[in-house]
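Take a look at this single chain, the form predicted on its own, given in structure tokens.
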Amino acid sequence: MPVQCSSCSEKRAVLKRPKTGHSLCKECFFWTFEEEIHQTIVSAKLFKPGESVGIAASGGKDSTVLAHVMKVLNERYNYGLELMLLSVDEGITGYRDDSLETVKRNQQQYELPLKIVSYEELYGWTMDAIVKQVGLKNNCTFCGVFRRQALDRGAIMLKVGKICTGHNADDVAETVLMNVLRGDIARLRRCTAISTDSENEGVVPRCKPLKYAYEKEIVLYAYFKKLDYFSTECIYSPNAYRGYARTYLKDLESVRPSSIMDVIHSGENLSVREGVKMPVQGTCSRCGYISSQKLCKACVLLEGLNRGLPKLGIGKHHRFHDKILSQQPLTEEEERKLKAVDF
């Protein structure tokens, strides 16, 4: 027997919301999904009227849904935002080049300006070249660090006041779990923040309008709206640490659907005991980017690549900062350890 929509009680339900278990028709699901994101934006005061906002666009489901919903809500509620698309080309043949074609189509569909910045342009390296040197074990470290900085540089080129990313509830919960497992108190303290502000030059504030949206519902929204998005996973990410956290979270969700929100709320309510030493945020001596060390992670990773020492930026590299800054050569023993790569 057909199930009626639990919201309007008029149309036939086409889905059961993973987040709440409610049976909804397409129109009610669209409205509910969009209204929840609107409430997230309003309650957290994510934007100011007249603000220019860069939408981090990869061509995937999250950023495509984010761009679509931001455009819809901006027009529906007159946010007064100037929206733009910002993409990063990591230089991954057969993956990023294809997804960027999707972003270019999104630009035409949503009639938004688009800026693409590339690793090769910013760092002189592509991820294809980096993987050839470092292998598939720590490549995600390089990509994540470089991408964060590349987004800021692209945002500065666009002169936007804020970047919004497509991080969803699943992503935030995974990050909480990863930081707990690594014992990373500093990141655990800030990973659940819906927006980040920085007084440092060269760092553009970021926000996550989809913070409380389940990944499954984002997929359903994109499917029923027939949005144009790229669905292939990165060819270099099968061994990423996040993948194990994701699998664990999915197992929890299958038993208790509220697990995702429970993990996020736990992360939001964690407090650090007084007296615990926390990293002090400063700036990189070389590039001026935010860093709690003399050199930022990106500069150390780049130094390692350029010296042919791919492990230089992996793990505890702080002891090498003085040598790098003064351009001193490393000892033969240090170079031997840093050249060793586990493929």
Contents of the next structure:
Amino acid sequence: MPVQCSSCSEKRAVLKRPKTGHSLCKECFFWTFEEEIHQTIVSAKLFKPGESVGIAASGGKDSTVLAHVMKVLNERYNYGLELMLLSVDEGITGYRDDSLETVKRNQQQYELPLKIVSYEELYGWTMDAIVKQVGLKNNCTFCGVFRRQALDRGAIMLKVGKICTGHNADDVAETVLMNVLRGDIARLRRCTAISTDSENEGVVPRCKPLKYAYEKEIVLYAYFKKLDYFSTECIYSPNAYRGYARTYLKDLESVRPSSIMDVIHSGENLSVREGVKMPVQGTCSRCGYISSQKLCKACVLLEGLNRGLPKLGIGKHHRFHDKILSQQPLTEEEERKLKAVDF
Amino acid sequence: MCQVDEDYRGEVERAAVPSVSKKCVKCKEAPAALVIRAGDAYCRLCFKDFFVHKFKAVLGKNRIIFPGEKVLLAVSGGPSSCSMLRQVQEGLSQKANKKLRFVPGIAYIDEGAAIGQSVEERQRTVAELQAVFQATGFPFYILPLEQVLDLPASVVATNPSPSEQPASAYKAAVGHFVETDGSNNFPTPQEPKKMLLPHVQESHTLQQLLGSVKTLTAREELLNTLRQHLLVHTARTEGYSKLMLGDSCTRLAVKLLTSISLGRGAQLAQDTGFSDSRYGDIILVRPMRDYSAKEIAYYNHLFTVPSVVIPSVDTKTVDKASIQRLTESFVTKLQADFPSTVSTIYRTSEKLQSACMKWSGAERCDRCLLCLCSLDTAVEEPSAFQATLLSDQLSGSKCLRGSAAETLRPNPGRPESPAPTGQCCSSAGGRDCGRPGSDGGCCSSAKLPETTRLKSLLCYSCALTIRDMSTVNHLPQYILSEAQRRQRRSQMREEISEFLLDDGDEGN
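Okay, that was the form predicted on its own. Show me the form predicted in complex with the partner chain next.
To see the whole picture, the full complex is given below, headed by that same chain.
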């Protein structure tokens, strides 16, 4: 017996929604999906009319769907936004250069301007070279820190007022779980915010319009809309700690599908006791980027790479900031500790 | 290495494998008997000192238990609570230096009906535990879980919390106690009470209630709630003002992650903190929260602490049977690879506080009907809660399609008036709502309006538990009658809201 769509009750249902279990036809699903994102944008007041917005595009499913939906909603509801695509080339052969082709295709399909920034031109290091020095264990730290700055620099070059990223509900839930497992109270408080603070002049605020969209629904949307994207895992990611949180979250979802939203709800309602030490925002003395220490993490990591001390930046490193700033060499003991690399 | 900002200095070397000739790291004389954490080898006596000292330190540091106070120990028969019992016993004995100064009682809940044990099995277990309790000499209460069906509604009525007692009150109380020489408060050994066997009908009703819950996760949550209610009620009627629970550090780390996965982020501090004052007059205390399960197991083994193995609802189930089971296996496996996992999670829990404390005056917050924590379902935009309501509305109900996009959300996510058809689609689990030929709502309108009304009285995660129940009519009478009372009261309030001058709450 064919199942009717639970929303319009007219057409035959072709899919079951992972978020709620409702059976929907194609059009109702598209509409529901887009409408939820629209309501997220409206209720969180993410954009102002006339603003120029950079869409962080990696060529993967989240950013492809994000670009598509932003274009659709911009026209349907007259947000009045000027959309642009911004992409980061980390220099991972076999992975990034393929996904960049997808981004270039997106640019032509949606007729949006595109800017690509690369680690090579910004820092002088590609991820391949970094992994050769650092090994396979802590390389995600380097990539993540560098990418954040790269996005900001790209946004300033493009002169956009805001960046939006394709982080979905699964990502936010994983981050909450990961921060609990690592005991990072400061990040735990901030990670469920839908957009970052926009007071600081040098930093472009960023937001997550897909915050409440399940990853599986994003794939369903892309599948039925026949959107093309690049879908391989980064070749360097298998050893990341985030993998544990991700496996746990996937298992949770199979036990109870609403778990992802439940975790986000928990994260939003956490409150930290008074008197717990929190980092204070300042600026990096070398590059001027925001930082809670004397040197920003990217500068410390770069310093480590350039001096051949890959472990500088992983673990407690604020002791070395003064030495780095004043260009002093480190003692032999310190050098030995920081050079050790485990594959 | 999983903890942020962890210092690698000195930890990169391999820990030396302890051998028979290794000495205790504390007294450096006696040979080591066991290893806790990497590299810390202790001899028997030093370990005992360490263990006993921690118990006294945690009670002394928090200064919550006043001398001469009556404290009820909730013992489940498992290793943690039996270890706690032994610590209390030893701490109270005359020869201990700095002996503890409160009056204990023991409560054990017999949950045999929930796991489907026969009457003989239940009696056997109870007899074993009775022997253990009698050896301690404290008064004890064996409570079959069926008693939860007869609880009065006052258990879930919100009590005003007692005023915060200043630190000076503690010192004054200690001084007073020392003067009057409180040794005459030692509990007299009691006549063993004849255990009242629950009526077969009551066991059947309880099983019906648990049978109406469709998922194991919700069943475990419901059992937790009922258990706590029963303990609190017993404490009240027998005159105890504190309740001691035997949760270990490992158990609490698992509970923290489980609570986050169930949507209990706002109530984390109360669920896993040292003291929990949600019931007002009875305060729940967790003195074993600094001990890992491993330390407790070592102590019990070395000093022969008796404990009884009792199955629970999730014994011998697969990993993915329930969220609680899944989290337990996840944390245990992660702990094997990263030994600091449990302690890191535990430290995170210490830094949290209950969300209601942000506002001054705890009475102002409405309380959840089941778990009695403050409600976290205030629909502020934007939030995950609002997003879930929206999803139910959009994909569950009919006639919101098409060009009239502006009118699609008449009530932006207010919980009191969700579209009824939307709600009943979600409460039916969203399966197969489109029956051929149905054009008005998807389901018949007689489908459980009770569930909808009950949900407005519950916090986010208790609402999820109720959603997994096929019917709420099997809930114990005290819960249903309190729900109706609160609904009547809020209806009254709505009628006269324009005439009320003060927005203050005279008590719900």
